[in-house]
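Shown here is one chain on its own, the form predicted alone, set out as structure tokens.
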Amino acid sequence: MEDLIREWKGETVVVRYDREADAWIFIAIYSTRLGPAAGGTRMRTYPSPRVALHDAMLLAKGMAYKYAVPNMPWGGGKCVIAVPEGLDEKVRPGLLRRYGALVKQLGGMFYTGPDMGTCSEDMDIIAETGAPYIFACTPKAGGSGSSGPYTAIGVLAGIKVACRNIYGTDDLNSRKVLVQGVGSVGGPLVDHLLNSGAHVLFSEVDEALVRRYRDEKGLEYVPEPAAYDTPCDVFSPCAIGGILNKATIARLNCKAVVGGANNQLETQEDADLLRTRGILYAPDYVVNVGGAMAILGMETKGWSKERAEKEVATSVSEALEHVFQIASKEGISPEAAASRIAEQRLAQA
């Protein structure tokens, strides 16, 4: 671990064993320039602490990104703690609140909210120790609830505008959209694009979303090794992060690929390789920013939910077709265009 430490650009990393739980928790802060980091608590098992601190670093870069292109005043931090498989339940608890105590003496450095593995039920837990630092609490202890439907409001605009930039307009009636993954953005994107008048399919590996999408709902499933070789015409991956790569693009029959999960390319040069085959790609931090802009919007400015709402439509437009506008004129992929204009505003605050 000491290379990935040495070799990153970031400003700190965090790392502390939890022998109780013997989990590993790595907090990446990329960059506190533009304000405190914030950034969600991943919880999963991988293959190596190494691989889970990789992860919390690309998260964190990410985060940075995600909150510089729109300029909004917060820097860019991840937090992972890699669990082994099959953690006892009875264990979960204790391993958040010594977390919780983590974020606190970190004295407002770090802000965190709910990710891939937790849930605000978990922020309640956390913030019991962590406060007030903890973001998207449940309803019931005063927080704004799951992040998951506000992110999916940015992907939904972040379809209207790649739609918009291919056909020349953004209604998505007949629009055939695929779905990877129904989860907490996933779901609720499918729903919107529903009520947009889209033609949805979708993929997903929990067998009990397969069930409820595909049985209760009545939409067409695509297995998981099918998702990249159906035609549509927006891919949309809402699961996990680095699926775009060589092997899958050369595979991928879309015209835009949308979606709402983090680093979605393996590498840097997987944007040019999905601009050389003619897919238009929404950068994955431009387009999924709206969970973190609508809860720390609603925890920290007092925004109400519509406002919030309307906040990320807005914001993931404007931002998105700026982005294709300077990637066209400059003859890049949308990828660097964003990355310049984060860079940049991270270099000028």
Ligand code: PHE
Contents of the next structure:
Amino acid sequence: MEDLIREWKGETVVVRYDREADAWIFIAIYSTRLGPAAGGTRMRTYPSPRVALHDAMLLAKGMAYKYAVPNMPWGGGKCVIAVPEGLDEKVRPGLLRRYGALVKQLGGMFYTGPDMGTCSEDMDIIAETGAPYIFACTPKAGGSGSSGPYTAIGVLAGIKVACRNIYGTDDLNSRKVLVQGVGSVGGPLVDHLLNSGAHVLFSEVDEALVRRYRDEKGLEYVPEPAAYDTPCDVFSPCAIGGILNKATIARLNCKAVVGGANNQLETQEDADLLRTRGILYAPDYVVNVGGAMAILGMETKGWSKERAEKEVATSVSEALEHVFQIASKEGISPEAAASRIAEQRLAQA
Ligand code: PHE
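Show the other one: the form predicted together with phenylalanine, since we just had the form predicted alone.
Entire complex below, previous chain first.
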């Protein structure tokens, strides 16, 4: 792990090994130039602690860029809790409380909220020891609940901007959209798309979610291996990262990629591969800021739910439109355009 930390361009890494749960806690803080670091807590099993640390580092950078593009006064950070496979449900609350105590010890250097593998109910437990640095607790505990639905609003806004750029209209009626992952972001996104008249297909690895969306809601299910080949207007990754790479980009059969997942590109060069293939890519951190933006707005600025939804939709639309304009004017990928905006903001701060 030593070389990972040495080569990383971020500021700080906090490492805690939790013996009781045999879990590794990595808090990566990429930048606090724009404000204190805030980012989700991701909990899952990794092949090794090193892979988990690397994920935390990449995700923290994504958070920094995410806040920088719409000029939010927050820094980029993320926590990854790498748990052993089949973690005993009985040890989980204790692990969350010990993690909360660590966040509290950091004294405002890192604020957190839900991410893949954690939910608002988990934030309630973390907040028992970690308050006041925990966002998106349940409404019962005085929080604003899940951030996923707000992220979905931003992704929907991004899909509309992409369609306007490609087809000249953002009317989603009959547009074919393939949503990869119908969890806390993809699920609400599917509902918005259906309400807009889109033809929605989905892929999902969780059996229970497949049953809910295929059998109960009657949506067209695409088994995961076919997710990349299936013809559609928009491919919307809303699950894991690193899914856009040389192999998958060659298979894509869509006009645009606009999704909520963090770190969708395996490498920076993959942005150019997408451009060469004539696929419009909406940089993930530009369109998935909605959850953090809404929760931070409601919990630190007193926004209403309605205000938060409006701010997310407007802000994502404007930012993505701007990014696409720069990209087409300069003949560069939207990813290159967006990262330049973010890097300039961070450098100027
Ligand atoms: N999971 C959110 C994201 O990746 C993180 C977040 C949620 C941050 C809520 C703050 C508040 O953007």
